[in-house]
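One chain comes next, on its own, written out as structure tokens in the form predicted on its own.
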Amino acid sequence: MADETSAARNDARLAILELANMISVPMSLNAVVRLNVPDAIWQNGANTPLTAAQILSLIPTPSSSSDPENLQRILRMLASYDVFAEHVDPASSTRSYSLTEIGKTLVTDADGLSYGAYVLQHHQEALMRAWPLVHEAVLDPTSEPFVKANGEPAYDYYGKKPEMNALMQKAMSGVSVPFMKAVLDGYDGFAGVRTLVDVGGSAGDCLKMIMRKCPSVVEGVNFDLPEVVAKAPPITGVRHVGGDMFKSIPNGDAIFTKWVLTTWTDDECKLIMENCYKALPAGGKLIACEPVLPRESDDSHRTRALLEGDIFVMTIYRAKGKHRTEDEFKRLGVLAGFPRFKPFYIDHFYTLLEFQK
């Protein structure tokens, strides 16, 4: 063993510690969302930087024994991770907290979403309990985790559990606004397309985005499970529509999903890429909004997001669903048919992913 007095053994050890540690991060994280700190800060934009007493006083429901240097120390940790930026007076010490790009995210907006529900999702009691059986999947990958500490598949679970269900589709609400804005304006894929159909399409809210930028989309179909698109809102032009992706799925001049084939195995990617296939007429497109994982792997804030979001969906959802190279897609879209394929890297995290009859 080498020199434990080494400068290479002192920084394997204290790297050691924080990768042990590293709970407290999105724990602190999930802390902050339940708060309402963001937006406490925020207040319509002024972002003025305020202690952590000052942040307690307009968070919605303090209590008498509120402890500013307990969310002081919350708030120190997560400035580490440029969530917040910290400012500390020179002659009084006094720390003081104004929101970074990062925790610009979690602030709510007009129509009351934000990364925040996200989080809060992530860190659901039921979920929590499926982390300390992460191990399992290597095992026995026939289950899931989630499975093994809830008796059942987590899509199963939610359906059970309205509150659940809410915050899933909030969740999944506040992280598709922002990526389609970014994608209406990089991407024209849409131009030309009369009837979209959006498989896992939620509430609906990505398909209203694409048909308020794009004039030629006249006709919209959500589909999704019944239990779903039973609580979707009304959106002019669109028809919320029930069903199993895995049976069938509404024809359309082309299809569009997010976040839909990462939790499922090939086996059964191949299976809702075939349904596609059928629904489409020639020359219609599969459009798939997915994490791509790069060939090899870095420490850049892009792979890790990515390849820590593969072991949530290995660990949540589906043992052997996962994140997929550029090749595992294309090879995916072979099988189904699709004999065209196209990758457009416009969003940090997810790709879309160009499939064509």
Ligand SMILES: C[S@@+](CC[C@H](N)C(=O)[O-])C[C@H]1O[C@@H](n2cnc3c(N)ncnc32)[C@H](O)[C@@H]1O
Second form
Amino acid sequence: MADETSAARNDARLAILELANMISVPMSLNAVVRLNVPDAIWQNGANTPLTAAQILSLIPTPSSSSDPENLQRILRMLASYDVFAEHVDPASSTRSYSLTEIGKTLVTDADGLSYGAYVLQHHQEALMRAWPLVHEAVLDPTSEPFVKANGEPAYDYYGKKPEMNALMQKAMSGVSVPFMKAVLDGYDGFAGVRTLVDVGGSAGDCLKMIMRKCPSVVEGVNFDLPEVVAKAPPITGVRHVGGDMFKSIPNGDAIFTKWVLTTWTDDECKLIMENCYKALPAGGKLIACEPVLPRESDDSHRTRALLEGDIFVMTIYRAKGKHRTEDEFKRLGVLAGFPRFKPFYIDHFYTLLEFQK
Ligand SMILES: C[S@@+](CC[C@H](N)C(=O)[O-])C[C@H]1O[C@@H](n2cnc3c(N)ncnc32)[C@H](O)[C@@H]1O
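Form predicted on its own done; form predicted together with the named molecule now:
Every chain and every other molecule in the complex is listed next, the one we just looked at coming first.
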């Protein structure tokens, strides 16, 4: 028997209980987004520390039986993950909460966007049904847990449910807009490109921002599934084209794709990249923007966010879809015919990967 009195065993018992209760973290995050707590605290930038009761009085749909104590329990736990800052009045011990930098990512902007939609998207019932089946991805990788739980692949399922499709688009826009704002200053790979195709472009936000920043790009083609582009808003200079990237991709001087390769198997990625290759002129670039795993595992926030996203892909999109290392992406490029490869590390989560024909 191990000596349970040692400091190492004490730490281990604590760590395993923290891990075993970890589900409280994302589900509480989902709860505060559903309750509109970040917007209630933000109040057009005031971000004044508020008690749970004050927050409840500001949320759009309070009920007469709303319980401030339970909200405070959630806020307190999320404060330990630095989503909220906790302020304790020394005299009365009253707790109040403001938003940290992390909490501010959940505040809706003038266009109604934030990371909140991404949090809600991940915790919809159909996705949640897949999570108890993660072990099935090990026992039988021929179909992902989402299929086992819901009978069909995620994109087919979203396609039949307009509200899920709309939330997916909102989630993608909410994540992509701040990312594009951050990287476009540090990357000049679109210079000289006239026609740019965005493969899996969703609502077209990335294309819109690239075109705003890079004046040479005068024609944008936002290419996605027909049911997705049908809901995309009109954007000046952008043609929304519905289709299937596994069949063919519209021609362009360069191709951009973000957060697409990751959700597919190696064979599927090779097919998508071969279709990109066919759609490009000699010397043309495929600019992919994907999470790239470090070779070594460690406990940094970056590595954890990337490895956690990898399990999400395995569970929801493809049992053999995955986050890849730089070497794995380079190898896929070569298999699809691209002789040149260059990575650009600007953002902590996504890496820009240039594959040149
Ligand atoms: C994770 S989302 C990324 C969206 C967008 N690029 C972004 O980063 O905000 C993946 C996109 O691929 C699209 N997609 C899935 N299957 C596709 C297919 N067969 N052909 C074209 N697009 C597809 C989805 O509809 C979705 O918009």
